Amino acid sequence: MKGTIFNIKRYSIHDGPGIRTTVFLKGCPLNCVWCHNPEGIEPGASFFYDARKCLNCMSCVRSCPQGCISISEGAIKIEFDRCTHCDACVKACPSNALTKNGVCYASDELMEMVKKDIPFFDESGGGVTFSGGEPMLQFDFIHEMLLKCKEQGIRTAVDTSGYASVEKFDKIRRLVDVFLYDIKFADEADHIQYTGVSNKLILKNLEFLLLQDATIWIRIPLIPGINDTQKNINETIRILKEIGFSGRVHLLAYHDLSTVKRQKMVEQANRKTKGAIFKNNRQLEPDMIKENFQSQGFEVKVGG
């Protein structure tokens, strides 16, 4: 199998128990006005040019094939329906202006990248998490990189919105060691506007999850003035304790991450990802929000 990856991070410790390789896969079905992995959306391989590094020497254009890019006044235009991805582009820039995201990996290319890290893991108890973008959008790659961990005795962890079949969650389940498990708001119609879809299947498959004793963490984007209310805070713990789960919560601060990134991403004509600040609208303090799920029971940790 193969899989479109974007970013691979090594030693990462905010992504699950341990030292960790956080494998970043393309492909999102959300499409989060926050989301500081934009580049992660789309499922295909995307660009990111830098204005201010650019030569303007055209060499970009002169070695497209398809003849397909065009510069004008300080931006760059790919026309992505005659695009190949053959990357004569990004090898010809000479000032990497011009880069691209997502790289194609076979299964047993990347666990032999992972397998290097084993030592770290073994005295960590890490392992490897597949996170995105959304990985269970390449569904069969990842579970035949959970196979091939399991192979090579690595524990494994799956960063999820939540948002794919039930089918599917239940083909994985034994085979992840932990889910980390993205809750954003309790309200359906406050879901659809930030995120563009239901969390109704997303709630679904957490309550399937926990009836199958899986190991959840769940994991709470705070973004000022967005989903920081009381009111969201007292819904998502009301839904927690109604299905049952009294596990580990994690608090994730909002960071500003994607902007410079948005304004270099070479857009797609047939989708915009969405995007804004949220500065200076805190609602509640992320110790507050502690407070409250810990006087509900809950085990809280503010960060990953």
The other form holds:
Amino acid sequence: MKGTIFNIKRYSIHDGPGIRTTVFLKGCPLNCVWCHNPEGIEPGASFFYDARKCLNCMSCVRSCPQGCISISEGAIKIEFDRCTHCDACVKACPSNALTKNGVCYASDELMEMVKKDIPFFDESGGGVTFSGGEPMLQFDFIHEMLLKCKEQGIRTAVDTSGYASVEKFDKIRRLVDVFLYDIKFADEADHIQYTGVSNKLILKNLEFLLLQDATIWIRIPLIPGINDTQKNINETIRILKEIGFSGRVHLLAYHDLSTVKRQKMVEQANRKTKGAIFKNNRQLEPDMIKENFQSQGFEVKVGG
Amino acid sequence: MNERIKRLREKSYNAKPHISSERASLVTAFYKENQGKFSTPVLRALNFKNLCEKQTIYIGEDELIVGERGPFPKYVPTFPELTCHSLEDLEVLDQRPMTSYKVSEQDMAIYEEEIIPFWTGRSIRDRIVPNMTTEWHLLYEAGVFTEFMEQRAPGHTTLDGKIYTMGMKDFKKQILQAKEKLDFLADEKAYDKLQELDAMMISCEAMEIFANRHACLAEEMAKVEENTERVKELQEIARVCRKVPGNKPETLHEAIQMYWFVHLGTVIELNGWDAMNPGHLDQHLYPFYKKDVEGGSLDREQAKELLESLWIKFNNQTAPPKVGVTALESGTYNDFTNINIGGLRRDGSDGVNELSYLLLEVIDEIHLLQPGCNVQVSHKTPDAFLKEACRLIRKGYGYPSVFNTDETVMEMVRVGKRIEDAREGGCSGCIETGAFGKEAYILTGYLNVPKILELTLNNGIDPLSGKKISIQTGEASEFKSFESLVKAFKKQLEYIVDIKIKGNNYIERIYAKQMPAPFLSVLIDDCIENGRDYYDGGPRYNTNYIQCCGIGTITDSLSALKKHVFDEKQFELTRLVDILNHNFEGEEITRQFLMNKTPFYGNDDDEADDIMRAIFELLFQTIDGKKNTKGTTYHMNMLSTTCHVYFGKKLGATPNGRLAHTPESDGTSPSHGADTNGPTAVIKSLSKMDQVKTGGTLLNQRFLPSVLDGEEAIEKLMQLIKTYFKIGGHHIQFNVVDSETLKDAQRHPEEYKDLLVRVAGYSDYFIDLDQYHQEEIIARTVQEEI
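Output the form predicted in complex with its partner chain next; the form predicted alone has already been displayed.
The complete assembly is shown below, putting the previous chain first.
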């Protein structure tokens, strides 16, 4: 089976226990305005174009058998309806100004990549983390990968928005050592406004996994002025307690590195990610939020 | 740090290096008077004794541990018998912007009138350089290799624990016994041995005289001192100096002073490379510490004060600068003392003790340029100790570096050393493996491996000069396969290594015959027993090393040629060579293509790493086992120190997209910017090198402080190190700084006087580095979390 991967990051030390390799799977049902990995939202392959690196050598234009690339005034245009994803342009680009997001890997191929850092996993209690995008979107592939990891004795983590059917979570829960589970808003209307989907299913799945004794680390991205309000924090704590969660909570700082990524993403007509920057509107300091959680008995860490 | 140490530290930090002509004057006068009257070893020993009797001695305010190499802290003696500075050298040293050495007009005049006229044609350097062959000169001048022994004596000496159980009086007894065993009827070497043993005896006496003079000075000072506390201290100093090094030490104070006198003795006698190193200081001093503390005569803070006094002494000793063109090029210069902490004991048990932790504390408080230090990590080392060291690494002093003791032991056992001696060994100098107190470990010079590829591609002609400097192994147009190219490279390599070794073996005899080191020989087993000098095969182990530079650059270059010329046929080799010889002029697209579309070393990519392995194996087969003049053999190291910058200057553009004259890859690190998959990939690539076949490898990793924030990150750093060692790594070191800080330091050097960075096998002040090295540090891959 094959999956579409947009990044493999080794020595990942903020995505679960120990030293890990994080595999980023492409495609996400959510569309969070602050998304840190906007290139992971579209399920299919897409492109990055870095104008600063471009030598204007036209190698990409010349190499395209479909003739569907043009460059003018520091901007690239790809006619996606005619692109066959032959990758000739990417291979021809001498400076890697044009690169691809989304490479197809067979599960065995990906296992070879993942296995490279086994000595580090062994020493540190680390393993592989499937992230995205939303890894549950390529469910059959991730299921197969999790099975293969278990066969090899590699510990696994799934970094998820929780937005997938409960049956799917049921099917993989025994294969996952820890779920890194995002909780973005307590309020459903806010959730819909900023991520494009309701949080009902997300909370239902969380409850389900807790009942099944899955190990869960809650992760809350703190978006200044959006979800770092006292109200949202209070509500989030209330909901977590209601569901019966009492474990680890990670507070993830917002950064605006995605702006650079968004600038580099080659425009696609039907692209749905827009994105916004959140800078000067911080409501509660992360340390304050940390205290809020700690006072309610949660184990809290600022950072991954 | 207490007030006394603060004052001493400040003084040491602010002291400016000066050249002192005192030693040169004394040596010159002595040679004029005595040359020809004695055998060479005895002459050298009497010269040493003359210095110990006459050179100015110094006891500073506040000092507890006493003695300097020159007349004052950072007053650097010179060694004209090895290599004589010209007036021009002295002027450059006086005026160069980076760490100048002040030279007074009086010293300049002494050099002009007494020293230069006598030593011209007599110094070791003057006897080496003109006697090397034309072939050697062609390669040497083109920067294909360097030669260590034309500037300093062979050194790299590290001590074992014998000086803590034996004083000079005990050594003299041993020497006497060896003399009594001499058999003039059966042993044709008996005369030579007798001369050497007599010389050793004189050296031991010289050392005692030197210490006694300090005792007298302390007593004199006590007589006129008004502060009663200081009077007591001076009286104690006098007592200690009367006791050691003549007798074995019995207190921690005596043990530290013992080491320091012995250290000074070796660096007054000669100017050896990476001059002198105490070895496993925590293991050596622990019994004294334990006894004093348990006996109630000393508490932990007082012990720390004594250790910190020793640390400051190391920093007071700037190394004598080089002569010739390099006087201009090399910046700060030190003796590369690298104190080993942790590791194993001779019996194989864990070497970490309470003092190991105390030494980490000392390092944290003092953090001056010298001494450097490293932690030795074996499979028995407690995590708590390594973690403490990691916390120190995070502070960004550039040390401690970290060594894999288990690998080091295997490296030594592979070349035939006894297991106990191997365990007692460790790192001397930068990253080199040695059996402490039992080995003459001779580094002979660096080898510019990428330059050899350049010569292969140009059929023996150096494209930078147009001169034919090596053998002909075929034109580029004749290489029809990658294998045929590698075959030609092998022939060039064999030719060049032979030329280098022929030169070394000549030089080695010059030192053995003309410049023995009888005092150093007393300290190294089994020189006394063998009646032979340290430089003449006296030690238990005698090894020679060639240090191979640029494994990253050559691997990436060959990888580019293999992929783009031979496999995918995107370029004709002749065209590419032409592009390289024109430094990619008008060919930026080609350069970018080579840089970005080639599998590079450092990414855990077998396509590149297999080439690294093949080249490594070629180097090993060519160098390892070649004979030296002491009945033993050469081995190889994978170390560049700062030579990859010099070698880079002497190298045209390379097929990996590197521009002409820019630095090569350092140590065994990947080329700058070539590793893009993070530190685990770098470590995996490195682990594919069979490091046990070397005498050391060097891996630089730079981390931003943010990456090492918090206890969890410290834990992960430790796990990274342990994994590297588990899969065969020899050494790893970290620079914990961010590039913005460094750029700011370039703009405002005055605000960053304290900023230490790891340069190669040692730490240096960033602002003292020249721009080349500064840029290079900035360019090193940043392991940044995004």
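Note that the coordinates shown come from a computational prediction; the quantities given were computed from them, not determined experimentally. C-alpha atoms forming the largest set that superposes within 1.5 Å between two forms make up the rigid core. Residue numbers count along the first chain shown, from 1.
Peer 1: So, superposing on the core, is the move of Q230 at the CA at least 2 angstroms between the two forms?
Peer 2: After core superposition, the C-alpha of Q230 moves less than 2 Å between the two forms.
Peer 1: Aligned on the rigid core, do the two forms place the Cα of I154 2 Å or more apart, comparing between the two forms?
Peer 2: Result for I154: no, shift under 2 Å.
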